[in-house]
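Presented below, as structure tokens, is a lone chain in the form predicted on its own.
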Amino acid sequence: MTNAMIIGGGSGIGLALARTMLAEGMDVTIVGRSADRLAAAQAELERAAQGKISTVPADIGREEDVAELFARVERVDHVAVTAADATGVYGRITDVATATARAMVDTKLLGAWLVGKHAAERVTGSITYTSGINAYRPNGSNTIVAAANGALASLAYGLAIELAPVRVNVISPGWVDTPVWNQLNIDKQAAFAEMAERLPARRIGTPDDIAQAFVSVMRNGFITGTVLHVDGGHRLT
């Protein structure tokens, strides 16, 4: 039995979550599309882990991968989905390729649905998805991302009823300093400084901030069908 499976655990928020859970002695399986990235993450995590770390390469946009992933696991306490691919999805709707938009939806929304479908008989505690501030504060250059993230809330509401007593929730981060920003053609540090001035929290989020939110939702047996906003007050600005 695995304490936690983190899909998208090879970098960013997922990697921080794996590190947090392993430090507490949990057994963690991290899942991702890149075998090289998983190997690097495992090598890093093993240096300080108290629990056992294992890796499985899989693409949650492919049903056969998701089915095989959960067929390998007899029982898992918690599943967290942090997988995302922002390549090519930012820009005006007329400039984003339809194939790119479909790939985003396949991973972010249908991939999340496939996890719910194939984890249903395996997970005993909770499933937690990752949404984002753009679902609530779109800016005109992230429309397909906003749509996919917004739909995750409705997916979680439905699954919280259908999979009960397994709990299903969504963590919605604000701006967080993760490698995904390196895929965007912007001055990251200037953008972060400007956003930090606007936020009530007066800073950009860290992967550890979001990891702590995941753990709190996983541990609280009375939270289900909920979107937890961890955004430094971004929705208020």
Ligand SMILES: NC(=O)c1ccc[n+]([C@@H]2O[C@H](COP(=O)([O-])OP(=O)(O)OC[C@H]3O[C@@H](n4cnc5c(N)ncnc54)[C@H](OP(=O)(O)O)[C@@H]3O)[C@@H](O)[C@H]2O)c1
Contents of the next structure:
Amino acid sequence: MTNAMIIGGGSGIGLALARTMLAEGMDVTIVGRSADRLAAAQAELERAAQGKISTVPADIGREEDVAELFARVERVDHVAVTAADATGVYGRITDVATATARAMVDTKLLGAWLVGKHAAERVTGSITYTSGINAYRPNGSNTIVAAANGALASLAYGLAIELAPVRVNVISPGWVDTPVWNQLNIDKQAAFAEMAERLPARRIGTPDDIAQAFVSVMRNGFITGTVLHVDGGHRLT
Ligand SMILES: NC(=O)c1ccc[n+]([C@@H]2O[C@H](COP(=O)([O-])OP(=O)(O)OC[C@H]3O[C@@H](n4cnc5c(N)ncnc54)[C@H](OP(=O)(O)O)[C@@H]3O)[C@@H](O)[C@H]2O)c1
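Output block for the form predicted together with this ligand, input the form predicted on its own:
Expanding to the full complex; the earlier chain stays at the top.
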């Protein structure tokens, strides 16, 4: 039985990935900070599951949490990381609090590194991280997120060598309709419509678009040290 851990699996892209993996018969553990969010996700996933679903509350930015998370498993086939807390991180550099920027780097980049460190002795198949289009198309109000996302590529290149034959990759989504957009003070539907018109794919991404990319990278034993762009052609615009 293949098993997988999805850190960030309680919502958005991670939740869609959990749904896909369970439907394929894998056993899936979803991880996030909020026990309530995990319980709601578990209740939803159990309805359609073929594989088994379990939850563990943990904060990827806290080393003790990440260490404990992997200490409790003997072996994990695939680890996916979609966790990121972007609260308050968007805005001009002069307006973003340093503590907020540090929290982004601590979770998105150092958290990813912590996963590599504590999964190293347990993971047998792959680790896949999530970066994002803003690393490649920054817009003047997301610089620290872009920097953390960009650095994830180098982290994956390094770990692909260090943890080989475990494969380490990054998925870089374009704009995807998930709950993360609800935190932003914008007209989401208008922004999505405008972006959809610009994109070669002529639409915004769905969580399932990204989940499918995760699964293909996990399953393909010859993909390692790669950033896979799943962005509707956003980098070409
Ligand atoms: N949606 C997009 O348009 C888009 C575009 C490009 C890249 N991305 C990237 O895709 C990834 C997933 O985003 P999403 O849109 O699916 O967001 P989402 O719906 O907000 O999901 C993020 C998940 O991560 C968990 N999380 C946040 N901080 C955490 C922490 N410190 N430790 C453990 N879990 C944590 C959250 O649960 P808790 O709050 O309960 O911890 C939540 O379940 C992110 O890395 C994001 O930057 C998204």
